[in-house]
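Starting off, we have a lone chain in the form predicted alone, written out as structure tokens.
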Amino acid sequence: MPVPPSRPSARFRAAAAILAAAVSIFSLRVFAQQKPESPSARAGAEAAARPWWQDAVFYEVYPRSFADSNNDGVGDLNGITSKLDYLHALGVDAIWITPCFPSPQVDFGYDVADYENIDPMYGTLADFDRLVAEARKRHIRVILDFVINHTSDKHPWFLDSESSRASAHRDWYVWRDGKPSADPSPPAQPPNNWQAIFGGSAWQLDPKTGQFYYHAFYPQQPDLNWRNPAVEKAMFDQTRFWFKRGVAGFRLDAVDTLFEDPALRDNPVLPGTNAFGQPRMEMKYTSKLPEVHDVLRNLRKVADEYGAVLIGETWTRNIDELKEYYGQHSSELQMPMDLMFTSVKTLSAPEFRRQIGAVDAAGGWPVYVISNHDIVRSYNRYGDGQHNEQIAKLMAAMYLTLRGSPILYYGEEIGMENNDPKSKDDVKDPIGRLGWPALKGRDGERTPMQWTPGPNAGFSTVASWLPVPPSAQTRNVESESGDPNSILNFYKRLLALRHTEKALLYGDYLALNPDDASVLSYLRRYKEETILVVLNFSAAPQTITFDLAPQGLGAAKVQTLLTSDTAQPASGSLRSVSLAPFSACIFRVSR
């Protein structure tokens, strides 16, 4: 659950040989949910010591919007299960499911009322168990979203906490007296100037007990008091409940905000106002406090008991902050998400090169994300209206060939675009209702998955909870499956390469031609195997030359493994490579 995104003003068949190789490799996987498979089943004994998540391709599923099995207009767990064959054929190794726990749905599940059950709108625990079992058969792991910062105000813990100042769970949340007020109505003012990330004061007065409780997000999402050891124990026990059901890890929501300054010092006020018309503030005393890392280290110990992975929603401003979330000796998050890619508003080879180089050198295992349920889809952020399909393939070729683990957002593989609300009355997301028109909310990036050109894009037989865009008539799984040049089939070929080429799985990253303003190029090298990735980020054709003599490849030849440029030859010399506008080329380099 991030800071509200700031929106820009403008808003098959795969190659038979590659797919056959992918099917062969996938069929060899030895899957064990509690004890992860050895990647050596896929690519040789040299990978036996690697944790499973380093070789995995993750796929984010927004359950409301993926597939509706009971035709009520809302997606569900059985809908996800019905699409596992599709995900397996795509090349997905793990699915991250955003919150599907019982919830009043104030923030679409990020307000949890019960951590040990499934919301009836999505199904039952039995449905969840079936999903995990069926995913296991297809060598796919299941990751859950764990809302760690706060609960719903309808959670039994909070209902007891607010019942009286002497209740058993009173200190499980952050309660404070207000400041005296000269005006008897209201009787008190909030304890300090802290603001909620989603607008308004971060303090809510409870008239019954006369104190304020703290909420970093909506008032219906009271923050847990992580300074209370009982809270830590209870929350860690929630993770064990799901680990024992076969969950392979968690994506941790809003980890930055776990702790607040116990002295309640005011946050510094900055010039200007935010999208809600409030003074801008530096979250100095409400975000990224050092104690966060103590919790992450302890939670990592629990995850290690089950061979599980922890993925963090870490909104880091720089690489030094990112390094902290890995922890010393990789003692915290295995996969703190690098969300800095999402801050790049225009296609820029130098900016992506800079960020990739910094993340690659940060000392941990990189994680790359170009879209998610809180961020405008990359198809809109980077598309120019003329070359959108080429740009979608270009972005795929970049984040799926880097050293690290990618997290795909559902629909990214078919080039889904935002379908933003046209008026405030159409908005479902509270951010949009509060911040309209400066903020339109996040509905646009959460619309239903587009499966067919039929009604509601094949998501449901009835009207879906959010409308699908007109582009769904052509941009859908069924239509793109039959087009060998579609974005979908480019993703399939690309993921097949990623799973079979050792240089892409295990290789080092080496940036080339660092001063090129238009073309991003790099090597992935593993032992005697070398892959060259060349990406044209400009609307003009480019010819690029390489001097790989320092790498011992002075007279090397290239074989084209995958390209979005139909004019690219199958092989040639490495002396120069010609690139069509916004094209991506992946070569095998040999002496």
Ligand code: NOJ
Given for the second form:
Amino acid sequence: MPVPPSRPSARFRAAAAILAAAVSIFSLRVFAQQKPESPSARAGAEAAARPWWQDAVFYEVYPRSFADSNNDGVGDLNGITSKLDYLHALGVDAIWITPCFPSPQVDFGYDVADYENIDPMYGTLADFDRLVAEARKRHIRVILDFVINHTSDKHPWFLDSESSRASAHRDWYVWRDGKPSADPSPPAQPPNNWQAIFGGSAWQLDPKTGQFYYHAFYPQQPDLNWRNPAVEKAMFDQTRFWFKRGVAGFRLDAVDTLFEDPALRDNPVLPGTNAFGQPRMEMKYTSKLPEVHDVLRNLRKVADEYGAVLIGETWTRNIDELKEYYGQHSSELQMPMDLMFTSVKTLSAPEFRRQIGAVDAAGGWPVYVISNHDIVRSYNRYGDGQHNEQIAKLMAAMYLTLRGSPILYYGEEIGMENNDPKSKDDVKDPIGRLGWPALKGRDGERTPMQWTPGPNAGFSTVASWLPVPPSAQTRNVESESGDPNSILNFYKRLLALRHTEKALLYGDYLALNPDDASVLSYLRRYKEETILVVLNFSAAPQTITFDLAPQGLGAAKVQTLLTSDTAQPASGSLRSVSLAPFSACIFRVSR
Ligand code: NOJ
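Show the form predicted in complex with 1-deoxynojirimycin, please, the one above being the form predicted alone.
What follows is the entire complex, opening with the chain shown before.
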């Protein structure tokens, strides 16, 4: 059983609160004096009125796996601080750190036991403040993860809630009686058929009080009862704690599942079984209930007090659902993630064209993600085993040149691959143990960042909590820095273009050649500036023609700004653009 983190004493918390207040006043003053320079400042004054996050490239840091400063095999905050120069040189404007709060680590931090502290494994609040201050010096903002749907079962609110039916926090969680049964003997039956996303019933019986509590994920992650106004107030106050420390926004975890049907209606059963061998179900009464939007609107008001951004983990099935997360008159999330993008499993120009077109037209600010800590890395998802290097550059050229903000998962910039566990005994992620072998869990995409060709890829001097793959010998920051054609250097060039080309920063998106089955092409246009992006999603060379007469660019000249295939540079005529297999070309178009 995981050991609950020890609770700081009241005296310590009082002292910490005073210190926090002092630090926050200091931070806010420093922030005012030394406002991070946004990319737009580098590109000109055009975007002065734009919010900073529209010009920003975000980078997701999984703190266990980024950099280990104290060589205990697990990453930490000081490790992240030590890599800020690297992130700045790469062209990152904001880092999103997945949960680093005190936690029993059943779900590696997504089971929070204290929202206002740092897990000792990762460091201290002082380390966090130093990280924010050092990041700011490099014009990098810090985004934290807000685990809003549930707490850990070791959170003091839940410990009190489960202590008795009459406890002060009983109604902070979702407690219900079991299904009435004619047979009075145990075991008690759960209130209905709802299943946990991580397998098994979503109801856990508490023998002491004789009721079940609801958990959308693991039993150690009881769902908060967002119908209770005290929960909303307490949770919003947790965000203020971090905003005052200089945090620039939150990524909101699992927003879809904040509410459940109060009438506890059974979810409809679908044909077939899921990865845990249970009946498949439509989450009709447990996901995306309309009340979610009330909470998001209220939380947005809090974020607006601090000029902060809200990024949503929004698993939408269609564009209408995505639109709902922006809210009417942009009153909810500024940045709901388009995770539908990750469901395009094969390299398909028409599929990407369709998805990008729909997200671009949704009326909000697009957020593009190709990998994260829950999804097999894009290197494996899209790689064909033969052209993986080219495909990694191709994907980068796509999601980093679209209108919107990209979120780059650590290691994507060096072409990190999944390193899945080889046996059930090696698995750390509980889902991988529950679902083995159909589900191997998420360890594979969470392995340590590969910094050098040395032992443990330079992440740590001792064995790291997850092993690095053999390919780390060549696929690492040090080796790729020295190779002008590496994925890393391609990312750097792309991000530099993205920060300086006004058409890439502010331009609209216009799909070209809409019937081309192999090549995805689009223009980004801003005033007189036009950029053409051409992406060959096929294993064959392609030669294509553009007619830009409808755009008033019929006689335009093109200049190559960047190609992924330096051995075979693209020709510079709009009448005949030649592309090597899986290559990307970015051109400036001028009259
Ligand atoms: C989504 C997070 O990304 C994932 O890692 C976590 O397990 C679940 N939410 C539950 O918090």
